[in-house]
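Shown next as structure tokens: one chain only, the form predicted alone.
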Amino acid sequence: MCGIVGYIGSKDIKKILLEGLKELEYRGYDSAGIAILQNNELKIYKAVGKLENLINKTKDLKTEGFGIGIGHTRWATHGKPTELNAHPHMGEYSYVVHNGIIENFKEIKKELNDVRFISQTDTEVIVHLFEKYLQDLNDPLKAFKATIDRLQGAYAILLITKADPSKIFFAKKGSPLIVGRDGEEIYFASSDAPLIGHAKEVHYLDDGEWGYAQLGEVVVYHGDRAIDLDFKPLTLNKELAQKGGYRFFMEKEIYEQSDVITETMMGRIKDEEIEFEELDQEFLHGIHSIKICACGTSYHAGLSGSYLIEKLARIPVMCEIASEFRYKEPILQKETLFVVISQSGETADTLEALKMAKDAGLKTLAICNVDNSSIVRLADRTILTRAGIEKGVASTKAFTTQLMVLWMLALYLAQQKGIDPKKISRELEAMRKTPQALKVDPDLHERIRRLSKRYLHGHGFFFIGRDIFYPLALEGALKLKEISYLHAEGYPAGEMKHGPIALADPELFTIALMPKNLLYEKTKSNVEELSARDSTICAISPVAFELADDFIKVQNADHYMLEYYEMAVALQILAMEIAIRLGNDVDMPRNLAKSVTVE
């Protein structure tokens, strides 16, 4: 996820901006840049790759005396990671940095038909739109307000202009932005970490807030109304700041899912249909089946996706574990679309499976979180999940965003086949509610934390579910194994009587996924069989289950996918709280690595 910094004052502007960007490296990025306005002269420096490349480019730059500056680390969404696509983006006399996605950038681009755009990004329209309004209104503040009123989507914006060289203009909607101060000096950042050691107090901007800052003054509006600022003392712990106050990065990433899933969907849900810039009818022409290949958590997302694609698009799908696929002498047919899924884009087994598919002449599609990774470079097409960097080894937001891409892909394929628009409309309605389903309820978290103390012993866990909830059971079991080191297995609920039920006793814990909207009675019957053998039951469902020893109630009962996402959050929290009680390092579990780059 991209990072933003800004500064107004008389200290070494270059140093403050570069140090601030250094503090944002943990968020992940593929390019970086700074723009400085000093003595009415605008200077810009950009570099692809690590921040060290930008530092080397600016080694001869001197920035003593008063000035203003903005900086940015970019994680590519629109356009490849190149210097032209890196921020800040420039107009004739203004620069802008932006986090988020401008959904209507194509429409704005058409309106600005006399402007020569030099990047592939959505961000560049902001600075050109601002300069157009500035010509019309001859007032930078009014021009900035007119600009943000035209933007649809999510954004945190900093803009500087020679038309008013003492000010930084800012706006926030759906993407974090903080303003800090120390005496007359003003600072901006997208998280606390760059501000520590500089700003003494901060104001966390709310959605819809915008305004300008100059030396010794910050003016904030909500709509047309000026508002009072609520400055608070800033924490002095940089690691805590990076974690956003959470105990672990994993916990922070669980809570982030509601926001990042919005970024995954942004620009792809258009009115009553799904639109992928990355795909077209020609690419999908002649495709009669799909093979999904992945490892670990990505495999569980892929297996869930196989249920969705068959259910919604009526296309046969096979999902395979990449490490097995490589050695089974698979039959590969050219009318099969080969889909690989990887958080890092460097997973060795998945990469080798992709090479096999390419060698066999199949069309290939990557679902990945890291642009310009090996898998992305090799695949014919890529859909980025836009989850931002995931520091916790046990994947959370990567899983939920991968599944969102697969759900959207299922609907996209359904559209191509001309399947009932009413059915697609119902799915889209549920999809738009997903951020709310992923939002962590503090009361739910506290309940799970309290009941977790009952699940620290015993001889193992069964996680059970049916249909698409079976892959979720697999994922719930994997999360618990990874960070608690307790034995857990995921099973299809209907398979219990075919052997596993022999293990049932009070020391066997069953985590039962019981969605109201999908095979509830069948699953209930399977859980009753386990309860009759004295297995300890923890039911996760919107419907109270009288035989459960513990019951975790989910609220979203309108659609099976909303139940799925809320249950996913509950399973992640349960695994984390059990691991914390056992005294484990949740972010760095033993024997595991974030990116598996060997067989």
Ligand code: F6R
The other form holds:
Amino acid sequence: MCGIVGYIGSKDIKKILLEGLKELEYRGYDSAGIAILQNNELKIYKAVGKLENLINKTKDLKTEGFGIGIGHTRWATHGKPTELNAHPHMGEYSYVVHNGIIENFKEIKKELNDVRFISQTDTEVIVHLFEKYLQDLNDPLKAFKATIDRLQGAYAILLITKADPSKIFFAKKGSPLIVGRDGEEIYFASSDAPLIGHAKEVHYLDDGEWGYAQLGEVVVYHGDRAIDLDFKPLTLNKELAQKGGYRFFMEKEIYEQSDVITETMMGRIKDEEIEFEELDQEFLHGIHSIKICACGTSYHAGLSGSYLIEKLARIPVMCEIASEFRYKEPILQKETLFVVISQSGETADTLEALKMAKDAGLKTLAICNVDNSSIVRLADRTILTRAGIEKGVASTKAFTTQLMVLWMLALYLAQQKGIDPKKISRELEAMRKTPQALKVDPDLHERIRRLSKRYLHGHGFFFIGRDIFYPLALEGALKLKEISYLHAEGYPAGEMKHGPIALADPELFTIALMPKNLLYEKTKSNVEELSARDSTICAISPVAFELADDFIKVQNADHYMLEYYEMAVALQILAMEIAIRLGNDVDMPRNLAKSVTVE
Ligand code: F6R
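The form predicted alone done, now the form predicted together with the named molecule:
To see the whole picture, the full complex is given below, headed by that same chain.
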């Protein structure tokens, strides 16, 4: 996830911008840049990789005295992490930084046909559009308003221009942006952390707000109406600020899912169809089956995806654990599309599996969160999940965004096969409601927190579900194992009677995933069998289940995928609350690393 900072004042601008970017490092980035406007002279510096590279590049730059400046850390979504793609992006006399995704950038690019674009980003259109409107309207504020009126998608934008060298123009929709002040001095940032120690008070901009700032003045509009600013004192705890006020990064990432999934979908759901600029008919020509390969949580997303692709696109799919796949002498056929899924893009087993598929001449597709990672560089094509950096070792938003890509991919393939548009339309309707299903309901969180106290002991957990809820059961069990260190297994509900039911007694906890829209009665019978043998049952379902000892009610019950997403959040919270009660380090559980680069 990108981060932005801005400053107006007489302190050392370079220092303030670079220190601000340093505080945003926790958001993840692959390149960074700053632009400074001082004494009517514009200076710009960009560097790929660590912030140290940018600091080195600017070491001889002197910026004492009044000036304005903007800075950016970039997490690639459109175009590779290169200097040309790094922000700020420049026009002839203006510079812009942007966090978010401009959905209609291609359309705008076409319109600006006399402009020579130098980056592959969606952001560059903003600065050129602004300069075009400035030529027509001869008024920077009007030109800025005309620019943001044209943008579809999500954005937090800071723009500086020689045409009005004392101001920073800003706008927010969907992506975070905060303006802070200390006397005359003005600061901007994507989160509180860079502002601590500088700004005394802050105004959290709302969606739709835009305006300009200059020394001693911030003017904010909503539409055409100027609004009163609501400045509040700033928290003083940096760590808390990075965690957005949550207790753990994992908790923050659970709560973030509703917003992040919107980024995953952005520009890919068009009216009545799915579009992937990363794919085309030629690439998919001759593909008759799909093999998915991944590890851990990514494997669970893959397995869920295999159900979706078979259900919706009617293409045979096999999903395999990468560490197993490598040594089983797999049969690889050219008409199989080989899909790898990885949050980090560096997992050794997944990378090796990908190499094997490439060596066998298969077409390969990566679903990944980190652009320019080893897996992305090796795969023929990549669909980025756009989840932003995930700091908690236990994967949460990486999982739900991977699954969204797979769901969209299933529909994309269904479209290519000419499957009934009505069916596709029903799926799209549900897909658009996913952010709602992922939104954490505080009452639900509190309910899970309270009931978690009953699940701290006992001799084990079975998470059970059928169909696509079986991989979700696997994921629920993995989350619990990782951070609570309690024994948990995910199992297909219908398989319990073939052995594991022998373990049933009151000290065996069954977490039953009981969706209303998929095999409810079948799952219910399996849970009844466990209840009859005295297992303690925690049912997660939209439908009240009279035999449950505990019941977590699902609210989004229009479609099985909405139930899936809401249950995924409930399982993540359950694991986290149990781990907290047991006094464990939720973000850094024992024996685990975030990226597994060894076999
Ligand atoms: C679980 C978890 C791991 C990873 C696995 C694969 O919470 O994070 O199971 O999913 O190590 O990692 P990536 O997705 O980076 O390939």
